[in-house]
Every structure is written in C-alpha cells, then in structure tokens.
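Just the one chain here, the form predicted alone, laid out as structure tokens.
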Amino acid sequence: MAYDQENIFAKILRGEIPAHKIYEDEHTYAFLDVFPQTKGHALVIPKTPSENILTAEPETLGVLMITVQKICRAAMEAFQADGITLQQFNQPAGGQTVFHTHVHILPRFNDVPLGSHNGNMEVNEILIEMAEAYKAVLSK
C-alpha cells in the first residue's frame, strides 16, 4: 500500500484541517484527539510520511518515541493522571483506520474506565482547555 497524501493526518500537517496542537518540533507534531477516550487524549505523529510502524524508518520511530515520552510526562502533570495507556495500531486487521504512523496517549485515572472512541466529538471549549493545560506544562 502506498502512502496516501490525502489522509487526515497529512492534511493536518499541511494545515488544511485544523487541530488542537499541543507540541511541535522539527520531526513530530502532537495534538488532541477530537474524539477523546479520556481527558487529555492526545496523538503524536511524525512529520515524515509513513503508514505505520511496519513501514516507518527506524529514525522516524526514534524521534516519534522521544516526543511520545515528552507528551506522556506532560499528560501526567497537566491532568494529575495516575497512569498512561499508549495505543498504536497497524493495518486494518490491527485496528488502524488512519494510515499515517501515530501513537495515542491516553491519561488514565484510578477507578475511571477508558471511554470508547465512538465518534462523539468533544466540545471545542473543552479541547481548548485541555490543549492549554498541556502547553502550560510543556512551556516550563
């Protein structure tokens, strides 16, 4: 399968679709999932096009994971999370629906079950608040 330049994450990277950005560097981009499964649910993507970890270059995965760790640490502080769940899907049989390498960061809270990724878009004002919480921690 060839990389699809029209996937939603490629469009976000090109600025064609808005996103609630929480972090960006030369190699990666992190933003909020608009269909969050938990408070602070974020996505980290590489800027280099690749479908998933099966096709990404090792260097791409390396810089991706550096940013994943940075966002995980920020999530723990910004949301007073008790833990973090990472999700990463590959190929349709593995649950992948957007074919651009990405990692879901899900802050977790004791005794709070993970919500479903059911297509209920979060209210924009709440997304703005969550993005600001991340940015406040990341700017320290």
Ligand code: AMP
Given for the second form:
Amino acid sequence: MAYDQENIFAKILRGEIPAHKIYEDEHTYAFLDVFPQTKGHALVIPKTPSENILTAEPETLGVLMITVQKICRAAMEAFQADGITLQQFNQPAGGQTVFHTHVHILPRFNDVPLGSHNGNMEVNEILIEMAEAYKAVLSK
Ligand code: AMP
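Next up, the form predicted together with the named molecule in place of the form predicted alone?
Let's see the whole complex now, leading with the same chain.
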C-alpha cells in the first residue's frame, strides 16, 4: 500500500484540518483522538510519512516512542491516571483505519473498562479541557 498524502493525519500535519494539539517537536506531533475511548485519549504521530510500523524507518519509530513516553508521563499527571494502555494498529486486518503511523495513548483508571468508539465525536469544550490539562503539564 502506498502512502496516501490525503489521509486525515497528513492533513492535520499540514494544518489543513484542525486538531487539538497537545505537543509538537521537530519529529513528532501529538493530539487528542476526537472519538476518545478514555479521558485523555491521545494520538502520537511521526512527521515523516509512513503507513504504519511495517513500513516506517526504525529511526522514525525511535523518535516516535520518545514522544509516546513523554505523553504517557504527562497523562498520568494531568488526569491522575492509574495506568496507561498503548494501542497500535497495522493494516485493515490489524484494525488500522488511518494509514499514517500512530500510537494510541489511553490513560486508564482503576476499575474503569476501556470505552468503545460510539460513533459520536466528543464535544469540543471537553476536548479543549483535556488538551489544556496536557499542555499545563507539558509546559512545566
Ligand atoms: P486507527 O484505528 O488506529 O487507525 O485509529 C485512527 C484513530 O483516529 C481513531 O481512534 C479515530 O477516532 C481517530 N480519528 C479519526 N479522525 C480524527 C481526527 N480528525 N482527529 C483526531 N482523531 C481522529
């Protein structure tokens, strides 16, 4: 599968569609999933294009994971989480729906099961609140 420059995350990186950005550096970009499965559900993507980890360069995955750890630590503090689940899907059979490499960061809370995608986008005010919570920790 060739990388599609019109995938939704490529458009977010180019600033063509809005996103609730929580962090950005030279190599990576992190933003909220607008269909959150848990409070603080975030996505981390590399700026270098690749469909998924099957085709990404090892260097791309290296910088990606550095940011994943940064966002995990921020999520623990911002949401007083008890733990973090990471998800990463590859190819349609693996559950991938957006074909730009990404890692899901899912803050977890004791005895709270992971929600499912219910098809409804989270309300903007809540997304803004969650992004602010991340940014307050990440800007320290
Ligand atoms: P995956 O199934 O791992 O490919 O995940 C793609 C994720 O992107 C899903 O969890 C969607 O909820 C999320 N998503 C789709 N469109 C957007 C968007 N415009 N902004 C933020 N997250 C999105």
